[in-house]
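The data below hold one chain only, encoded as structure tokens and taken in the form predicted on its own.
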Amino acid sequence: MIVGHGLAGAILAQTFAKHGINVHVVEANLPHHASPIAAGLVNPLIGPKLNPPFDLEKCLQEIHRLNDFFSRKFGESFYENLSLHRIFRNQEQANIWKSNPSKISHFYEKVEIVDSKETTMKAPFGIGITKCLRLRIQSFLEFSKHSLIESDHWIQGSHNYDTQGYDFIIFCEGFRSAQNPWFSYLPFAPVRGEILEIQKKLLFAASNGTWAIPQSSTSFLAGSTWDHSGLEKGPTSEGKKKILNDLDFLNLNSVEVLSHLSGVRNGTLDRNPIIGPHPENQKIFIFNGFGSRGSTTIPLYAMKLVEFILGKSPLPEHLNPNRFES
């Protein structure tokens, strides 16, 4: 049984299906989770230092393998290729790009820095263009849910933590793991983020730390904020103002905000997810803590957990739920 059908629970359920193993999925449909509103960016270069996420090559390989499986099962691909315009915020970022280190060079779409004069964007330190993917999370979640309903493996409602009748139970509850009696002791670091849908055509994805990606032929999404407090207070005027201010590189004048949403992504203190069995009950597992990198990392870690449960390989120690013990 998998408890939770956000992005982590859905990808894990479909990864089990890829290995020919049926699971029941329980979904309570509680508010404030991040997956229903997440943008789904798979961005190879992140943060102010333009660092690739850990194991990025393996993450991308597993994404392509899983997407092939999705295409066969659902008749649809949920990943799309994008060009992401990275707006440098300072000369240091431009210098990192110019140095063209081998560890990231093959993710560049253009090795040279694009002068802002060649675009309509404000970018005094220049622009770098990278290859990028976007997972259409909401569409994927719907397809996954319907496939589980059709196979009679979907359970709507809350779960009472009863483990009877299952070989394993895996909790994918996002930030609500803080109320889970098995795993509430873990030091999660949840963050509330807000996104906007703005009425304006955008021809390409762009980011200066705040991202903007095309949503339709007449609108784009922009976000996200970071707030460790007030996790369930929803969208705020402060969050809206910050996103709009941070989009100054687009030279927007007046804008119409079509929607303003908020969700909580569950991270960890060391930014690595928490995956593995409970120390006192080896049939109880957790699969959680992916933060803002879930679209990039969940397919790889889902594969690792499935292979561990099947007895094919151990889980990496840096994922161990007990790693925080002093």
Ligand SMILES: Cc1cc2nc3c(=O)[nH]c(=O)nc-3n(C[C@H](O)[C@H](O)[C@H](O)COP(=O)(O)OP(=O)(O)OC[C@H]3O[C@@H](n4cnc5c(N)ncnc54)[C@H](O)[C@@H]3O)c2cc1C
Contents of the next structure:
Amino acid sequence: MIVGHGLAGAILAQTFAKHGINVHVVEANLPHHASPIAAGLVNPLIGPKLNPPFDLEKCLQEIHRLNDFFSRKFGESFYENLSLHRIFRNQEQANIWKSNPSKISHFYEKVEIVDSKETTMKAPFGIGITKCLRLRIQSFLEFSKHSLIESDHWIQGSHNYDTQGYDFIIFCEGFRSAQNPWFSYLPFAPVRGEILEIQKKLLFAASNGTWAIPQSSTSFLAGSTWDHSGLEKGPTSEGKKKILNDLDFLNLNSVEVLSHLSGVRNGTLDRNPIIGPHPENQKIFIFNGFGSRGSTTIPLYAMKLVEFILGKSPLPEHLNPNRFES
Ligand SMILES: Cc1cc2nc3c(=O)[nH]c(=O)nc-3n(C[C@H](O)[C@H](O)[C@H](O)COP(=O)(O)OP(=O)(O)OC[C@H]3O[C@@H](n4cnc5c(N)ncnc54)[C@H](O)[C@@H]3O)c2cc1C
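What about the form predicted in complex with this ligand, after the form predicted on its own?
Then the entire complex follows, led off by the chain already shown.
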């Protein structure tokens, strides 16, 4: 039994299916969750130093395997290739790009810096182009839900933490882990984020830390913000203002905001997900804490959890719920 059909619960359920195992999923459609609004970017170079995230190569390998499985099962592939224009914030970022360290060079589409005079964007330090992926999360969640309904493995409603009747229960509740009697002791670090859909055609994705990605032929998505307080307060005028200000590199004259949404990412104190059994009950698991990078990391960690439950391999220590005990 999987509790929660956000991105974590859905990818985990489909990874079990890939191994020929059908699991039940219970989902309550609770408000303020991340997956229904998230943009799904898989960005290979992150942070001010443009570093590749930990385990990126393995994450990408697993994404490709899972995407092949989706194509066979659903007739759709939900991860799409995208080129991202990286607007350098300062000369240091431009220098990192120019020096092109071999460990990340294969992510660059255009190694030389694009002259900002060649574009309509404001980019005094230049622009580099990198390969990335985008997971169409909301579409994937719909397909996953329908396949579970069709095979009679979908339960609509809120799980009440009764653990009887199933071999294993895996909690994938996003930030509602704070209310889970088994796992609320863990040091999760939830952060609220906002996202806008703006009416304007955008020909390519761009980011200077704040990103803008084409959503339809007439609109694009932009985000996001970081707010550790008031997790359930929903979209705010300050959040909207911040995103619009940060988009100044696009030189937008006027904007029409088509939608404005807010959701909570559930991160952890040490920024690694928390995955594994409860220390006192080996039938009860947690699969959570994917922060702002669920589209990149969940396929790899879902595969690791399934292999652990099937007795094929141990779970990596850096994911263990016990790691916080002193
Ligand atoms: C604004 C924003 C932008 C983002 N952009 C990106 C991005 O570009 N790329 C990226 O990789 N990540 C992004 N993220 C992060 C990403 O969305 C998350 O890592 C991922 O969605 C987490 O999924 P989850 O399933 O763990 O949690 P959630 O999405 O929170 O899902 C948990 C689910 O569990 C259900 N649930 C909870 N408790 C119960 C219960 N007791 N019974 C039944 N159901 C229950 C809820 O209804 C919910 O559906 C973004 C997040 C935000 C907020």
